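First comes one chain, alone, set out as structure tokens in the form predicted on its own.
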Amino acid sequence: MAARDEKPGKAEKVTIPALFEMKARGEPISMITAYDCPTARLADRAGIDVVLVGDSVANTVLGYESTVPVTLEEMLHHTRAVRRGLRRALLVGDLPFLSYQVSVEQAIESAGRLLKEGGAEAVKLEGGEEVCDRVEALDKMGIPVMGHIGLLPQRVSRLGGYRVQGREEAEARRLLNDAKALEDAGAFALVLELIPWPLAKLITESVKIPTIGIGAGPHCDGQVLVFHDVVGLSERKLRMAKRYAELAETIENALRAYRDDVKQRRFPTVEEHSFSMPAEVLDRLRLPEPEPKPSEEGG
């Protein structure tokens, strides 16, 4: 049988029903973070299924120490930028810390803004049973919700740092119950972060909605990574991430070469990088500027 000649960028628009179909036929879902238009465009052309504007923009791009300080306004700014770069992938926007915890009404307003002003097609929020009333309310309003359990970056101080969740029976049972509760509340998918792979496999088999793993092993319905970790633009090297390029070194070398060319006057050159003008215009510019004629109406 001949191989299929298929260009990912030309494929049909990814929808939420399409994700369920992918789970049903065992096709893994690819998901990645993006925070700007050029990155989104690259992800779309590469055939990535889901693009997440994660609150990880806080410590990945904006220089914060954690995801906690990033605001809804900042998330809207980056979501709009990513929206402009996407055609095929499903766009999910993260609800940042304290944009949905205060009340159901606050959650509806914040999520609605991510869709209405940011162009997101769905939102993601962190938490288990304690946020199910938010998930249910958003679902009733027609706002699709992706859940997120396991390691919750917005609560990393309470969890005692970035550590694996669910190794003990009680904690593992709570995560399993959280997954089922979020599904019952109307979540269309679940991110499983930093949990043991056997537990992630059990959760994936126990719910009908797709699971997206990050540090949760190979048995989830899909995988998500931070763009900067994938291409080697982040300084951190995580066990749960795989680096597919080392762009930081490439970019730094390019910038050093540019600096050296500027310092040595190798860039720009007249022949390759500059623009000319008519010689007669330049000659006239070297002459004294003609005196203005007196006005006939002047006194």
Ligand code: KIV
Contents of the next structure:
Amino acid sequence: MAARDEKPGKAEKVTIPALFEMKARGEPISMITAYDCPTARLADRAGIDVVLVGDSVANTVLGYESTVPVTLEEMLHHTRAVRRGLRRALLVGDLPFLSYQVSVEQAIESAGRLLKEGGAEAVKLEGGEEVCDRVEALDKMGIPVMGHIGLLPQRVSRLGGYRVQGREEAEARRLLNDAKALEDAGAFALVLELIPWPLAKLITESVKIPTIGIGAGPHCDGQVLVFHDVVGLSERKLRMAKRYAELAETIENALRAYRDDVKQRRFPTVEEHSFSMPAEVLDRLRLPEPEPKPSEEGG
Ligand code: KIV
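Cool, the form predicted on its own is there; where's the form predicted in complex with 3-methyl-2-oxobutanoic acid (KIV)?
Up next: the whole complex, starting with the chain shown before.
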């Protein structure tokens, strides 16, 4: 595939085959979460390859403690908003907790809704070998699936918190086998979350599908971060993330300046922010309202 032009409006649409080609030629894949239309538009304009409407919307936007409570309806609402902001990036929708665990049929119905009603081009689900029947069924139905192994936020209580997975041999071997099983089941890519970098490197070398790391070191085929961590809108500061802006500070300062302007009557001004009207209209308004003229029929 030709090198992509990153100018807005001219760039080539990112597709799943394009991600395979990026892996083949060693071009890192950039991926970020987004939850609404304006931030999706910014990610698209910045040339990000893949935008994920992550179930992390639960913590970052909706104020939940974990990703567990977020519903499929909430995911659909945010996926539709992100869809409206994207032109080039591939849109992946996250299947939330309990929207695919119950049965293969439930997984097909939930994933199908993310595509049909949300406008996603692919879905992501968490888990290894135990979800391969879902991945296989979705792939057969033409619904592309991104796997997600390592730290699984939907199972964080079972895992005992947000900690690095796969440091010990048995756990590392299980993750390696999970990666291969997901590839065999038809997953088109894999998110590797919070695992040691040498294991992520081994997995990346062992599968043909692209791996996208978060807290998994530099040897994955791509990287994903949560939008709010990148732009400094989240309270948390994570070792695995890198902040490229401090938007929380910028926004709070802007809001303080606005409040002060209102309190000090500096905003709005007549000259800059207000609208005028003809002086004679205003003069007439100051006089008593004229009596209505009697109609010609003498009413
Ligand atoms: O929901 C999410 O934001 C994710 C990313 C961390 C990959 O799953």
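Source: prediction; values computed, not measured. Superpose the two forms; the largest set of C-alphas matching within 1.5 Å is the rigid core. Residue numbers count along the first chain shown, from 1.
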Large Cα shift (2 Å or above) at residue 278 between these two forms, core-fitted: no
If you line up the core, does residue 290 shift 2 angstroms or more at its C-alpha between these two forms? yes
